[in-house]
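We begin with a single chain expressed as structure tokens, specifically the form predicted on its own.
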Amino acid sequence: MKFIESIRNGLDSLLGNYPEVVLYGEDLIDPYGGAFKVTKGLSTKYPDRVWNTPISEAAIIGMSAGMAMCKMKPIVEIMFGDFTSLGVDQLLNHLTKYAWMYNNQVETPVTIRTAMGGRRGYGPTHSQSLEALLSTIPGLSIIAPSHYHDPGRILQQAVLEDSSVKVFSEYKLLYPQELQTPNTVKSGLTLDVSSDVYPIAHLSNCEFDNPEILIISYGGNALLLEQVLLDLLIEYELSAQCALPARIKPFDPLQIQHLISEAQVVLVVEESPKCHGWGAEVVATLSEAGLLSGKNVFRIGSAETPIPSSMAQEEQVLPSAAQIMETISQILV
């Protein structure tokens, strides 16, 4: 099953089994089915529960607050992650504060789905990864699965689990990817996925050794890291593993505690800008938990610049496998 199919199936299951669930956003209804075709077929099957909206992200997100307080579970699709910035007022000053302001007499179980990330030449306003920016909002959870997770199942869990507000980040290049399991992962790699509600995928190039390198990342970065793990073993005979949490905020250091102990190098990779980013929060959290003593710790993120439209220039701005390899080789080789 492909990543996009898993999400579509998750939405189908939610709409089919829970009458309080609605799905709406820009250009969702058939025959278009959304900018990335995730919702294709759903408006035909559920014509009274899947809607198109005008082009106003502030109104789209704001409307979800009223529906949620009326006991519905709205799923909002924002066409590009960049456009969530147009609805930040509703997120920051309304949705995530209502329960607190009204002494828990209201709930706002809202899930905002959006396509994040670059590497498609879409330019500076359609290519950003804003998870780090959104993570500064108190009370907002951020979920960003990779193709080593089952995104449809995780989406269902997110929509149903509680009254919190969540951003469900879908990396654009993951949509056509086949979901990977321990039986289908590339030769030379092993995969283990935890049984947590929001699982962590553990990818390794060494089945038995205690790896020298731990790379922590999320979402579409997994596409870079699977090749990095293979190249590290082939070129430098370095054992390495990658930890990919499905939920990146809140970040639970105990989920990866067992992976850190033997690593000499801990590297955090994100597609958000490195400065004040998710990687900085992860490193700080692990350090406060006393898990990084004596280790070499590094962060890799996007350059401090708008993302170019030229794909050749885009490659220079976003993290790359070569950059990750170079960072590690300078330390251990």
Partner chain sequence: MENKYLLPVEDVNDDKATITRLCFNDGDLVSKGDVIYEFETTKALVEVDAEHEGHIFYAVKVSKALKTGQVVCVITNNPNYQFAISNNPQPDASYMLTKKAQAFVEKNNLDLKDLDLSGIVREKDLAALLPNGPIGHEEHILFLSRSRNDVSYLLSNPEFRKLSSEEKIEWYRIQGHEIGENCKIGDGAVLIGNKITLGSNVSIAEGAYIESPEITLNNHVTIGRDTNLVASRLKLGAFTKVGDRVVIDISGGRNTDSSFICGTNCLIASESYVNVCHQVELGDHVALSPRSMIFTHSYWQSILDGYPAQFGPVSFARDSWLGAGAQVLPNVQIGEGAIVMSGSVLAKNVNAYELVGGIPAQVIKENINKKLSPSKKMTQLEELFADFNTHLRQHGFKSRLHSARKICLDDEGSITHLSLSQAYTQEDPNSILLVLEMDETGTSPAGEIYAIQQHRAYGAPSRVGRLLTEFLRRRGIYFISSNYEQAYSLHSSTS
Second form
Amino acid sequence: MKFIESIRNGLDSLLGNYPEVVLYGEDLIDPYGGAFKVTKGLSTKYPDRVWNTPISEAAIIGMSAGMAMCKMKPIVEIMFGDFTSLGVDQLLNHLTKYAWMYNNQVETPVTIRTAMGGRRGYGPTHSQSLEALLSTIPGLSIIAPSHYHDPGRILQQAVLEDSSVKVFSEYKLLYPQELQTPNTVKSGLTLDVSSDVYPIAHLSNCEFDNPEILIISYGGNALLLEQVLLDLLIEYELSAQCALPARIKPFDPLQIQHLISEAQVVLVVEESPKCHGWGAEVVATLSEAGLLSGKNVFRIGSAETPIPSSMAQEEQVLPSAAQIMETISQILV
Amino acid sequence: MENKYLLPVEDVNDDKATITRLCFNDGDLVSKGDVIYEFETTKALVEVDAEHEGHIFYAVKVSKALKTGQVVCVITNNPNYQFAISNNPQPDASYMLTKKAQAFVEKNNLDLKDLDLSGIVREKDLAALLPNGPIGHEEHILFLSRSRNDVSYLLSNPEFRKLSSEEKIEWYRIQGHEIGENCKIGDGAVLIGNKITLGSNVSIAEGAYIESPEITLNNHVTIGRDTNLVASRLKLGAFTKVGDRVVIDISGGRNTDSSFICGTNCLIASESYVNVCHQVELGDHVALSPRSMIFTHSYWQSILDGYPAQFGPVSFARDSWLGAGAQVLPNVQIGEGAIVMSGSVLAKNVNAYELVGGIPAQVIKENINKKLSPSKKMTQLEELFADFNTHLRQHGFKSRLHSARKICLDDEGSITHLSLSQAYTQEDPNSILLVLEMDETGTSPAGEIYAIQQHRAYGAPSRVGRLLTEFLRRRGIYFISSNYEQAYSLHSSTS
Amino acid sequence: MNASILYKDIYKIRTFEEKVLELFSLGHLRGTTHTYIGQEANAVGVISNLNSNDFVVSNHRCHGHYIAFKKNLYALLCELMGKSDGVCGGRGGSQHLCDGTFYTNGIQGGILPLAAGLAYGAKFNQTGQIAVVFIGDGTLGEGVVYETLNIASKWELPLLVVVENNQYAQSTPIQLTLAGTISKRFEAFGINATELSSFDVLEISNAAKSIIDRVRESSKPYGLILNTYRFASHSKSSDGRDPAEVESMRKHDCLQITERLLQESQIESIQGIVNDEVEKVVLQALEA
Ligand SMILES: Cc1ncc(C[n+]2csc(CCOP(=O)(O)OP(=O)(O)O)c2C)c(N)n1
Ligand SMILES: [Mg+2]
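Next block, the form predicted in complex with its partner chain, ref. the form predicted on its own:
Full complex below, order starting with the chain above.
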């Protein structure tokens, strides 16, 4: 099954089984079915609960709070992740505030689905990964599964059982990817997905939990990292493991501390700017716990410039497998 | 003029599509508006029309999945157009070797044809597939095979040591070990191993005890009295000399790496101690002076009590020298031609041609060697040669400097020539040889050859030969006495 | 609607707000507070026509709306004082209240989507509730207001938007910031709106009643523009308005206008009851 189908099935099953679930956003009804076609077919099947909205990100995000307070389970699709910024006031000063500020008299179990990430040539305002930016909003959960997870199941779980305000980030390039299971991963790689509510997918080029290189990342970066793991194996037979938490905020990196003991290199990889990034937070937490002393620690992220439209230039700005390989080989080879 | 047709993005999420139809043959003429190919996305079949006129050439085959943006075809006015690069560079191999595995294949001359390989193949996967792969091999060298009769026999039977050298050699040969010609195993000496290989002229003195699953002593190796050598693998190169009461042991634990590997022409002087819980490796022509000590582990206490664990190999590159009583700690590498002063304690690596000393050893001087040209070397030798002539006369020989490179002398009636010459040997095209030749009458002893740069003497030494080596030794040129019997008979005759 | 009941709420709000200012000066309150003094007839007039399960969404100037809707002076005062008996346990303070179906937030305009979402929920669940949101004239500068009006109209949400035009946004008079008219704004989105310049609670209440009924019946949004005036300063800061202007507006005090409809004895008895309640609540809250 493809990533996109998994999410579509997840939405389908939510709408099919739970009348309180509604799904709305810009351009998502049939025949168009959403800018990335995720919702294709759903408005035909559930015409009352899947609808199009005007181009009003703030209003549609904000309204979801009111709906949630009326015991509905709204899912809002924001066409491009970049546009969540239009709704940041609603997320920051409204949605994530209500439950706490009102002393838990209300709940706002809202899910904002959105497509993030570059490498599609969409240029500066349609290619960003804003997880790190959004993660600075207290109380906002950020879920960013990879194709090594079961995104549809995680989405259902999030909508039904997680009462926090959630941004569900879908990496654009993942949509057409086949979901991977321990039996289907590329030769040379092993996959182990934890049984947490929001699972951590461990992708590895060795059998053991004590890799020489530990990579912590999430979402679509898995596409890059599966290549890195294979390159490390083929070029140098270096053991490396990649931990991909499905939920990156809140995420306690100490959950994976058992993987760090033998690692000589600890690498965090994200597609958003490295500066003030998610990786910085992960590294800081591990460091505060005293787990990184004597290790080579690197953050790999995008440059501090907008994301160019040109493929060649974009490659320079976003993290690349070659860049990661070079960083590692300078230390270990 | 060539017009490339790239596979377009038809659906937002598709990064691939499948070519379902190619409507022409390569080279066919097409006109604008002709349907030239058809592809299928996850959503639809799409036909693509020609926008140009000319000969069409396809870069792909039907039913091939293509990435969007890749070339599908070209329309050109060149009827013999050729694609420069293939669109599908990767052959469909069922397995792929890592770089290490590739090197392993080359090193071991493996034929992978009949092996059932799939996926990514690592070095260890190949090793495991081989009947005598390195893993089995390592186990073999790691432990003495106690099930082998000979080993248990040797370990449990002190009578064996009382046998004569010939009897012992005979016994080893019967057990399948390889013992070369002219070897001698002195009284009480014993070798215990699964696989023992002695070259020719190997000489093991009285009371020596050598125990290792794999023992290799190459030609002309000599082992001194009461020396104890124990390792997971023991290998001494030709002409290496191990002195008396030397100890090599594996305290600190046995490891696949607990090996002692020594090049040719090395000297491990008396009462040296080498710990090989990790590998110790000596390049060619390395000398460890008396009472040197080499450690491959340190710290006695447990890491659970907060002490560090330290294990690591030690290596000496060629031509290096460790002064008397010096100590080398784990994980130290000594560079080529380096000198460690007597009594030093070495905790850090030494670069090539450095002189280091002290506790802990510090660099005292860099680049201590000088590269002399062959002609300069000859000039120096010619001076020594003239001095040796004088030396001979002082010892009562009638000798005469026939030329700068030739001495004629009368040794109790037999005429001998001693000549200095530059020669081409296999080992070194610029070898310098000193040759003692028999006289024309043919009554003098067989010729002796002294290869100065190889530190090696060939032929049984005559009185003049002995004088020559003693003389040159004091001038900084030495020759390795290659045979235990010679070494000890010389020893006894001078004392 | 009974004038004495409306008067009681107006007087309650007035007395409470004056007490709040006093407690502020005595140092029992911190942060800021925006009093409703002068505008009481709006809250009382509109809210007196609501069902208790309707949604009321308000803004920074919310005490009046709260008292008119929920009437719980003690919980409100405790909230202002940051005490755990407050409506939000002291977490929200003056601008961030929640009690049942009553919600406020201190971000201008941002509450409109919330109100629209609640209206959506009411319609979706077919509960018959409506949502009323109160905003000030200054808040008309926020873009999200128009995003929401557009959607509320398009999706036919049972939402009443009450604009209390007190002529000022903080220190800035409306003439400096508002282009066009307020009613045209509603008109542009196809939303019917009524504009009322009145300080008479009965008049406001009557107008509100017919509008609220229409919202409930038609499930369509509606605008109610109430031109009004506040007597106290914007918040705890100084008042930049011309004192003469403020003084001249005193003749439009809704409290006095309502008193004229009642007998002296009625007024006395209501004031006595309310004064006692406020005194009691203050003592209780100070001790809480
Ligand atoms: C988004 C936002 N900007 C600015 C403020 C600061 N602020 C609080 S009240 C206010 C004036 C609001 O005027 P109006 O809407 O007319 O309401 P009024 O105070 O007159 O009742 C301002 C600017 C705010 N709370 N929120
Ligand atoms: Mg105002």
